[in-house]
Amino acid sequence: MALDGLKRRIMGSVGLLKGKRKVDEETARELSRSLRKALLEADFNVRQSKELTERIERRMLEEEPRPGVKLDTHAMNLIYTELVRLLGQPREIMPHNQTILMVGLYGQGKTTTTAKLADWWRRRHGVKVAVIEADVHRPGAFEQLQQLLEGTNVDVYGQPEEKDATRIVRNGIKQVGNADVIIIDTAGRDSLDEDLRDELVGIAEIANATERFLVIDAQVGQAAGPVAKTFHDLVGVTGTIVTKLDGTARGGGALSAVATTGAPIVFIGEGEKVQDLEKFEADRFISRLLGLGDIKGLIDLAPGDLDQEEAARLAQRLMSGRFTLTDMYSQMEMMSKIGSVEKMLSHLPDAMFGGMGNMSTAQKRQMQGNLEKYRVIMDSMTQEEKDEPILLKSSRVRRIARGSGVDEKDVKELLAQWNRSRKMMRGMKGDRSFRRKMKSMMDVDDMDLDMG
């Protein structure tokens, strides 16, 4: 999850309220100072940080928590609403009949983001997508785009030997103009020199794009604001895509700076795979940031070929307290389709599954490796053994270890993990809050979850 450092510092700030029943001016001021420091360390603008924390301080003194709500939970709710307000409302984008112009400085990840956006549109809306590569200055740009989109059914048009970008765009529109969505990748420079300005204006006139997206690296921090304004003045940017948000501590600066311009954030990129792009919605992003979860986002991660009936059946089994190795195997297969353990856990509330969302990055990566190893081990088991793990005594453990090429202790570790998971599921059987979340995720009702 991006901005993990900010999350830890916010949690530390809110921790100042634990055990307190009422907020006085000194406590509210201390919370405000701690939060402001957290925001500044995440590269938020000084003025924005000051205004946001002053609003939280004032609301802490003026607004009483709802009956039964603890003071630290009340503070988290205020922080959530103020951060969402700062980052703004989501931009709605029509799924069809779009021509999108991608612009940005050199080295911001524009070509990779073009491929991610094309694949996102194809997967999310099931429409015909085509991409035109109009970067005539960077060798290999066309080949890179082809490679990134290989096997996706996205058409990639380019003329690698042509040096006139406007001619490529004109020819490309004639060639792939029947696509539902056309995305045009353009060249970048270290700065907006006169040649790039003229080239962009010429392409923009030919493309007559319905959307003009600026791609900007989160590493630029607060400088994202002036860059966004410059491109906005040049081509009328309608939205911004912030890339590499998972690899920098300056992401807060980029997000907050762009949010205050006339080019709202429409997508964010976290990761290097073509699938690592998500539509930006401030409420869902901040909910994940604060460890509150994003169940809708988790559903969005699921691929189209995920067996919904099997997912519902597994949910019923988990809630009934019966959890075999067969169920564990199915669970792992679904997780592998959704994505990495780290990505999946970032969408779940931190308190769920015994606080697994609070694991360190290293722990999550170790868990990812274990899941892949466990699947290999279970492939060496009989169906009877997976359905009745109690049968797995020493002789069977030895046979399974030999068959899967691992040590016996690895098989025992798997069985220990299964036993811990089974006990956890039994404990959650009576947890109404968790049941509601499962209902939301799997679209099953409470009666289904009680079925034997």
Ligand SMILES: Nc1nc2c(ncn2[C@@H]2O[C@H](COP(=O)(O)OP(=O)(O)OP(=O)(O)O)[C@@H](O)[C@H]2O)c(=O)[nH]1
Contents of the next structure:
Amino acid sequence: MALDGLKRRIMGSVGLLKGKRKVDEETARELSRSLRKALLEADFNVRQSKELTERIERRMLEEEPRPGVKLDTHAMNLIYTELVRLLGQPREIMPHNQTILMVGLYGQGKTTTTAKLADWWRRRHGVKVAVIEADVHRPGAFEQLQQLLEGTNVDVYGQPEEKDATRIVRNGIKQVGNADVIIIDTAGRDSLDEDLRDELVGIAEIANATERFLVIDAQVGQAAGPVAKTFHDLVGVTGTIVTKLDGTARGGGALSAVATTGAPIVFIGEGEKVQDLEKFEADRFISRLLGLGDIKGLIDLAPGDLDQEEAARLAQRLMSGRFTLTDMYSQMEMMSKIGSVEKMLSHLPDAMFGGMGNMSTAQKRQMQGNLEKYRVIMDSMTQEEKDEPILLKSSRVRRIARGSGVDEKDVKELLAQWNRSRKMMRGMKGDRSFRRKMKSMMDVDDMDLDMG
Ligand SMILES: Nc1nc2c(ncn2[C@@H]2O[C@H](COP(=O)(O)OP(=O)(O)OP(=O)(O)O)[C@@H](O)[C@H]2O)c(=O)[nH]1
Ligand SMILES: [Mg+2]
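Previous: the form predicted on its own; requested now: the form predicted in complex with the named molecule:
What follows is the entire complex, opening with the chain shown before.
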């Protein structure tokens, strides 16, 4: 995920507290210094980093961890709270009757994000969505948008020959005006020159847009602040979308700079594909950054492809600690629908599944291979066997291996895997801090993290 480097560095900083029972001034200062370095490395603003880490230093000295909470966990709790505070509160966006104007400089990801947003909206809210290509400067913009949205059920309007963007928007709105949500892609420039200003203001007037989203490439770093201000003065930016967070270790700059402009981050882009868009919520983002996982995010991940009820059941199961082989099986099915273990795991707490969130890419790939095999094996089991894997003595193991065309040791390996997972689930069920964590994940405020 985004900001992997920052995650590692924060973990390293907090590691300074491992085994300590009390924080003295020196330790608090050392933690603060190390955290500040981590933030600066991720391009957070110097002043913000200083203030944030000073607050953490002070709180480490002034606030006692709650009973039973270890010092490193306590520190993570404070870091979480302060980072969420820094990145600002999420903004509600109305699902219906929206006309959204996409603005931004050249090459920031406007067209891609227009497509992503259209697809997200349609999947998320199930409403009729149309896009209008009003970039008359970038050759092939219309085809680009069409291609991105191929097979998605989103109407794409454009007039590749027309040179007047306002005319395209006027015609487009007439043509696709019955859509619940209309998203308008506009042209970018190297910098906001007079022509582009006039064109944008003209389009904004005609479109009478309900939202004006600024698209900013995370690579822009802290310069995102001034860029946002310029666009804000021009069209009144209502939300910012930070793109290409997958491509930089220094995304903290753009994120924190934007957060202070008053035009909150509403979405983030983490890849070139149409699905690589995520609604931005600071609490969710930070809890994932810190390896806390994110059940809410998992449920939100692919509502169109994922059975909502099944996703909710998964969350429930994780909370109850119940874990039959059938549960593991549907969990795997869900993973395969989500597309990759990686994506799924990045939404789960590190502590779960023995810290798989920290698996190497090679390990993850191997696990994906295993899942395929497990699935075949389980297809050869009866429902009863899947519910009560304990029943699987050697004669049954033999039968299942034969039925699914694998070695007996593969079946045993699956059972061993289930056993490990089950133990972990059981352990977590009895772990009050885990329960609290799950609860707060559904409705996050201040929370205690157990770093496992
Ligand atoms: N890795 C990654 N690439 C992205 C993301 N968003 C956009 N891109 C890529 O960035 C490049 C530019 O994206 P566009 O959507 O064409 O940008 P634009 O702002 O419309 O560009 P102009 O119309 O030329 O101003 C393309 O190659 C996209 O695939 C993202 O979140 N992650
Ligand atoms: Mg474009």
